[in-house]
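Let's start with one chain on its own, the form predicted in complex with the partner chain, as structure tokens.
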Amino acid sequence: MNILANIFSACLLLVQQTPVPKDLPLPLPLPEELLVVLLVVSFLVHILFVNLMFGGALLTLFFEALGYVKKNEDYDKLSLEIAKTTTVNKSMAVVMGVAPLLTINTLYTLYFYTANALTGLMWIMIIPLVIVAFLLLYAHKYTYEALRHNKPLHLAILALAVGLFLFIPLIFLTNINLMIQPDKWLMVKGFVSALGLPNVWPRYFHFIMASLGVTGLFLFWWFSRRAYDFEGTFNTLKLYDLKKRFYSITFGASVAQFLIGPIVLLTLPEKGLSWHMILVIVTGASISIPALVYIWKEINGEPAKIGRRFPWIATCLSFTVIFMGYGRHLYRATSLETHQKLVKQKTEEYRLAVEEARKEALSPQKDTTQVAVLSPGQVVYENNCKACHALDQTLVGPSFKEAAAIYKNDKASLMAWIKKPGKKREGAAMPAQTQLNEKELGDVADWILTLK
């Protein structure tokens, strides 16, 4: 609450200020529309596997715990079977994440990086947190036998991984939210305060429900594959009951989306809303309705017929997901439109300024005056010694007037010193100037000895 109050008061003070940085002065590698398509498609593939990994881990935990409570071996086996899919899906989730990451980097460079930096510590923590979660998943999967008699421990390992999985999406969601709200950039101080952005939590529950919905459907398919030897694996569990269960998970989660979805929409900052986007989202949501009706019918219909309409259901829901993904993009594009224009203008102004300053610096008068005065020895000095030696003042090393007095008429020793300095004075030592060749050494020594 405190955080919200803080943000609110900060809001009042700072609505006036939105930073407008300049963009990278390099063209996009591909036409923008193509990048958008790549971003939306690759992100959906990524999030699909993330859903399966997360939902899989959750259901593994659920069924293993159920087996433990009910003392039913079959649930234990079931959880192991689900765990096996999870460890594959999690690897896919990571590799599939690279493409949208690179694409969002390209399309929304400024916005994405700014959000990353503002929540920097937590953002980089994603890496170790995911590593730990994955290792825990393996530890869990490969100890089913070894920890058969210590179920609480075995469950605890998985619960820890699931706990991490519950937390990590918050980091991503915070960033994705922060990135499209440049007007909030001045208000956040690190991750925790950014968590208070209005849209983060509704989206989080939206994500969790989506994961359960997708995973329910996936597992329905997984266990009803012809190649899968269900009877050979389980003793008491009936495939029909399991199918009903997975359908129910998808059904329940999807119905919940009809409650959470509107909240997500309402809490979105208004700036990005457009009729176009709302139309896309509403269309997506309506496509899911026939799917839900079918699921309901199959759950309550004849046992022998369950699964017949599965392809239909999966197709409808896939379209829902595609529409949602596209709607999500539209929202982002609209939110950032004005800001992007300002950025573009700023970038162009900067480019012109850079060019102008370069021309000025290259103007011929300047060049000739400089080049004409420098002797070869002085050039060596400018490039190698100036950081530590001035003509008549002690910097890191003594002044060169002092040096000239020491080495009067003794060019050879001066050259020897420069090549291989000794240690005379208190303080730092001089590094050997081994990069100079004999001629340069001679030039600089000559030049020093002319100083008085």
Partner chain sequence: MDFPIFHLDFFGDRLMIAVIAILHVLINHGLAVGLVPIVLCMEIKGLKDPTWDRLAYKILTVAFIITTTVGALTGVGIWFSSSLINPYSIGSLIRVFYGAWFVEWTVFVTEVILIMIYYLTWKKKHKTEAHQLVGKSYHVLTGYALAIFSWVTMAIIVAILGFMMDPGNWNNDRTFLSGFTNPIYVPQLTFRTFLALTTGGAVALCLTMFFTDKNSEIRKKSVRFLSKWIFAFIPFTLIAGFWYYLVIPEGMLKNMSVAVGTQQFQNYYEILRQVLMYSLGGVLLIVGFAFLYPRFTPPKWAFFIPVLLMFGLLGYFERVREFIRKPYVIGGYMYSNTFRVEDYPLLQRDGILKHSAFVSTKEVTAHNQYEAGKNVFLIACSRCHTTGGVNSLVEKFDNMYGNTGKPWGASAMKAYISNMHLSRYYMPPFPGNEKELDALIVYLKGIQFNSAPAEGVQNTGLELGTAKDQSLTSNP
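Right, the form predicted in complex with the partner chain is done; let's see the coordinates for the form predicted alone.
Next comes a single chain, given without company.
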């Protein structure tokens, strides 16, 4: 059944005129299985800090705006405390992003760079956009005191950074989505066109909810640490209330995932779906259910006991993330499997053709056929006379054998006639061949007179 499925998929690719370029036949620097493990693990670490950076920036903006509206300085302090973690998580996200970026380039070079080229300008713009967003984060973080009395400007700086953070992941998701759909490569006409492909927007909202869920759990732990002087930092905020709020953010975002997740799954192109992948995704989602039950109980339980189940909650959600990351890889691998086989086949055919050409170029020539060398007179004939005169039959003008018989050994008369012909018979008169110099006239006359 697998063989028939692969044959059918290959035929389908050809019918759809899917591009099947040849790859570079270079060996991988490490075993493929090891690179896959490295890709999955390093990506999960990277995306964790990306979630914390993105979610932290959103919550910083939310709490500072809340403090501005309610005229409560404690919310302003809370936003600053979160901002301090965001810039650190930003740096970790950048550092931890090197490994998955290099690994996906190694494993899926052809697909990753094709998607980059098709999204064009927007992909290139990621670097300047990220730089601007990071600079805005630092500008916001270090101007709390300087702009204390100009909150609209301070909030505008952070809002602009958050806006960039909302846009940058959309570029990445669009690229990754396009990467695993070679059958769409001929249809895409740039970044905006790629945005319309199935699954881009569901995955984008899935990412936003994941960022809020992870950040809520992280901030619950961050402000609960014994080393953190909560009472000395805040005047009116209560630790219990803050813990409930962060738990509520995680709970709400996780519940939203149960609504968005099926949409993500249903909008995925069918070619990448497999029972193995679905089982992994469903298992991961199931593991998160006990975590949500624990969070609900802690939110509605005794204030003194809030946080006691935190290790179990964090563990369950961590396993959920691991299963989701593995399911993501399974889908990508299944989706590209047939196309990779076709690319491998074409690459091998190209390699064999190159090898055959190399051998042929290095082997001694066995062809002893002699190439005829034209005389100077024949060259003049080929370039100037052949359209109207043949050697032994009449075309527009008489044959050259007839001309040879008429002039016999009278080369001078023949040259004069060619240079300035008259009209001796019916039909079109021969035009004067003034483009020929004396040597060319002599060469063609000599050659004509040799004809019998």
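The structure presented is a predicted model; accordingly, all values stated were derived computationally and were not measured. C-alpha atoms forming the largest set that superposes within 1.5 Å between two forms make up the rigid core. Positions refer to the first chain, counted from 1.
Look at V379 and decide if its Cα position differs by 2 Å or more between the two forms after superposing on the rigid core.
Comparing the forms between the two forms, which are aligned on their rigid core, V379 does shift its C-alpha by 2 Å or more.
Would you say A405 moves its Cα by 2 Å or more between the two forms, aligning on the core?
Yes: A405 shifts by at least 2 Å between the two forms.
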